[in-house]
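A lone chain, given as structure tokens: the form predicted alone.
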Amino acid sequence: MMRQENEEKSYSGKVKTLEILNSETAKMIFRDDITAGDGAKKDNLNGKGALNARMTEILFNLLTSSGIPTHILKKEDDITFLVRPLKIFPVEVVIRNTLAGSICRRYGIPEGEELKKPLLEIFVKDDELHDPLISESVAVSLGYIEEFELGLVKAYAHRVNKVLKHNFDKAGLILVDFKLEFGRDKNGLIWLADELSGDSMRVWDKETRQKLDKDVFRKDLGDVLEGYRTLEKRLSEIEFEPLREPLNVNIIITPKEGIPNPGGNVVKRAIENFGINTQSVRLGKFIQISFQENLESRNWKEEFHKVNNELLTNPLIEVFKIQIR
């Protein structure tokens, strides 16, 4: 939604304005605009900006207390935040807990069924192309995001979902789905960006299934601000419970090609004793590390490569791969 790039001094999106103050700080200003259908439908609703800013403040405070690195520094007034300037990835992440919206149209399935487990999807941020769904391998191959960064973004997104879904349930709300944007700061660290409000998520009342989000505007179902006010009131009244989930990192270490691997040869012969022909077997090491601290203070990629190169592997004869779970 917001393209935060240090070389730009100001950027006006569909519903927010970003002003770069310096290399450390920018202003994110919420406006009263509302749009749908890639901007084809639009209006200006008095007070909407302040409502979305308040919801964003509530939810980002919860996420920060749950160890999620966010771009918000502080709230300056009813519609303005001071934030970290970021270079936003040109892809956004959508987490789905219940079937609704484009996934129903895509597969011809009815709205409302809860998914067996949360579904994470990646979309290109391009209004002219109508934000197409892409695979993870395409996102990496086209250079939209590095493979390591994508793993970290996915881990952050799933933690965000677990925290929000748990607390929305306490407020009598169903968190149907929501979208997230992430970006890099000047040091290469990754932060959750943009906002969280009725504009960027689908939320239903738990008892009545009443929609309290932008679908009210999209589908002409009534007063969208009434839904936003209900959502903000419910969220502001509950006692939030921060959740801290471990960040699990798997490190797979294998011998380089051409390096003798006697252990692999032993396993190869054992497998072939079962009548299964194999080309080769390479035996390596699997290490899993779990982290439970706040994540924003770490340059994960740099630190993991340093640990692997100086401690866990012998760079002369071994290679490693990092998987974030």
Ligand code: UDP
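Since the model is a prediction, treat every value here as computed from it, not as a measurement. Numbering follows the first chain given and starts at 1. Just so we're on the same page, rigid core means the largest C-alpha set that superposes within 1.5 Å between forms. First, how it differs from the form predicted together with the ligand.
Core-superposed comparison between these two forms: the C-alpha position of L62 differs by less than 2 Å.
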Given for the second form:
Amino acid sequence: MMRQENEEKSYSGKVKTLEILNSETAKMIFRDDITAGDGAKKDNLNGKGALNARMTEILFNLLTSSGIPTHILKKEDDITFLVRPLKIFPVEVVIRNTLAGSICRRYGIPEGEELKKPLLEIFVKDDELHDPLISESVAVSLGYIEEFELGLVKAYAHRVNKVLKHNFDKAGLILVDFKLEFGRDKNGLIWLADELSGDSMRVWDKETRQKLDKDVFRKDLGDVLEGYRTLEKRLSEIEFEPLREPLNVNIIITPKEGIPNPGGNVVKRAIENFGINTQSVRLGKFIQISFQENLESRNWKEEFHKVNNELLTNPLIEVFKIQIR
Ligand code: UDP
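For comparison with the form predicted alone, provide the form predicted together with the ligand.
What follows is the entire complex, opening with the chain shown before.
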């Protein structure tokens, strides 16, 4: 059934409301609701909306100065942001630094140990299905996100982790895990969306390992807002250090199937001199381009396809693949 236009202008989520004002602007409003277990457990805590809005403001400012393009345009009042309207990908991107939550339940392992390296997982955004884990290839094959977009989203998510983890550590906090959402605007550009607060991450005190996030509510461990206030205070007291690392784009160019590749034949003969028999060797090019810290959202796919087709690659005889790191 077609929805009425006015129905489509306001979306009420579990804890926030989104109002579409026009094609360029929407309002994201934080309410005082808190939920857990895909909405099974609920409460309303006075001041919670403003606390999470403040936390989102602090952290998104840090991310913007670290080159992450975010949907926030302006904070309007204690609980309201003006944001870019986006089509949100129906996946949640989770980064884990330390074991906790669903990964422990899934594999029957205790929480608390730091992972050998940060782990990125994606989940389907669907409460009724209890947000199932989804592999990257299934997400792409189902059309939830394009392969190129997923590459960019993953690069951004790891960048978010790097900058947050470093600054949380400075504030005496362990960033255990967190969830991000991304969306595509009407021009195809990709932006970090939603919020970042004690609702969407796990954070422990570095000394005492006390939980300062929504697990306090999920597991009835005490006053959840006290933890949120501690987080806000600790993060407001330090001087943030934005990330200055460049973002690398790799372009791999290989000769098309069936096109003669004399360079590859030379390498083939050289390898065979070592006694290794090969069926064929194809020689291509690898180009790495680094971008400085300010990565305001750009149409990476379109730009690189243009540069490749008009400058780097000869589309008649070569194919290229772009990787964002
Ligand atoms: N998370 C979230 N929204 C969700 C699911 C998870 O913000 O719908 C956050 C959660 O707060 C935690 C991280 O993502 O910081 C990882 O969550 P996990 O997969 O462990 O699931 P949970 O145990 O929270 O159900």
